[in-house]
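Okay, so here's just one chain, in structure tokens, the form predicted on its own.
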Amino acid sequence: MEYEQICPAIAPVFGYFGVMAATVLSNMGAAYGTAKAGVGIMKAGVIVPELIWKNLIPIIMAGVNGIYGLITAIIILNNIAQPNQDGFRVYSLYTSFGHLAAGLSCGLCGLASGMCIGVSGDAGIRSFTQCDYMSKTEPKGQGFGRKKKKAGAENVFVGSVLIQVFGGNLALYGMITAIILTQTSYDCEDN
């Protein structure tokens, strides 16, 4: 194959698109998850203010998605090769498409993860707060009793955290896939 076909001048653009996709999409997921869960926290804070600190878990988990995108972007950036001393381009289309795929993999998984964490976090926070509030305001002798209701609130909290953990794993899987994709490369000097 011809050198211009294997290592065109435009090849780094695809690598940089991968950097952008990893960073932007992962941080969009982090922002959405933070905003969605933040609405639930503020609503819950009006009802039971002492639960605000306990309900911050989805905010932290959503923020990790942005970190995954940043890590992937740094890995891709470090692998985008500059022309050598003779001015020959060494960064191939093969490598650049791998880097684009890595960025999209991490970014889209981070976006999906952030949406999952935000929606499940918001619903979990509201449910946990409602159960906790009901256990504190229910008159004694009615319903299932105080102990049963409090245990119900804790079970909702544990279930909510587990859902968010599995939702957060989606971003981790995307980052692992991205790291594997960045290991595939072809340098034009090898030819």
Second form
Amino acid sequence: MEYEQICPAIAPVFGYFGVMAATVLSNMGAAYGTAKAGVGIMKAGVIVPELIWKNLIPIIMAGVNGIYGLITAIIILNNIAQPNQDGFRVYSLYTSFGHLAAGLSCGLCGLASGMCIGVSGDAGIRSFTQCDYMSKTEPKGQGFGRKKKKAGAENVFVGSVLIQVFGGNLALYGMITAIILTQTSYDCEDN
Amino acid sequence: SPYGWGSFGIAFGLGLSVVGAAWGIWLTGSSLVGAAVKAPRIRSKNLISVIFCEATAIYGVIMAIVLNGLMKKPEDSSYADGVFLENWDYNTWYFAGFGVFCSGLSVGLTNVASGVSVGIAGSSCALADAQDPSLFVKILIVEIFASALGIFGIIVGIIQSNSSQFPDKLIG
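Next up, the form predicted in complex with the partner chain in place of the form predicted on its own?
Time for the whole complex; same chain goes first.
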């Protein structure tokens, strides 16, 4: 194959689109998660204000997705080769498609993970706060009683954090695949 | 033409960041004004949410100024009669054009997401503050996390723009 087909001038577009996909899509997921869980914190904070610190966990996990996108974008950027001193193109189409795939995999996984953390975090926050509120205001001597309801609230909290951890794992899978994909490289040689 | 790619990148970077900031301010502002009907004390404190949204627009302006500085006019010795001379570095020229385009687009689209998120968080902050004044600072933390996403975008944009140097003279 000829030089014009292996290292065309259009190759950096695909590489840079990979960088763009990694950062934009994973930050969109993080934004969705932050917004959705933020509304939940508002609704729950009006009822029991002391639990807001515990309820910030979904926000932190959604923000971490944005950081995964940033890391992947920087790794891809370091591997995009500039034309060398004599103006010879070194960056091949093969490498650029690998970088595009890496960016898309990290970005779309981050988007999915962020949406998951947002929806499940919102539900978890509201349920945990509702349980805690019920355990404080339940009249004594009826049904399960306050101690069992309080233990029930702790269980709900642990369950909701577990769900968010599993949801955040999805972005991690995407980032691992992206890092493996960025190892693909082929440079055109100047003869 | 790479100058066209670069200019579109600058336009998208600035325009989309402002779209994100405007979206956020509209979301925050309508909740703020509506809640202030019943609880006028929240007016001045909650303007900080509007300032957080405006910060995403400022990230777009910073990026546009940085990218604008990268697009250099070629020296008079490198072209004649409206075409470039023989040794013009076409490959670096195209590489830089694509880089500036994608850098602007990264920052712009990230700021759209960040602006919307800050807007929703700001509107819930205003509504919570109207019900219970002690909640304001706690829900502001959510907004800080949301505006950090805009910073991630501008970090990627600046690193990307470092390697996109437009050539301004012939090779050699």
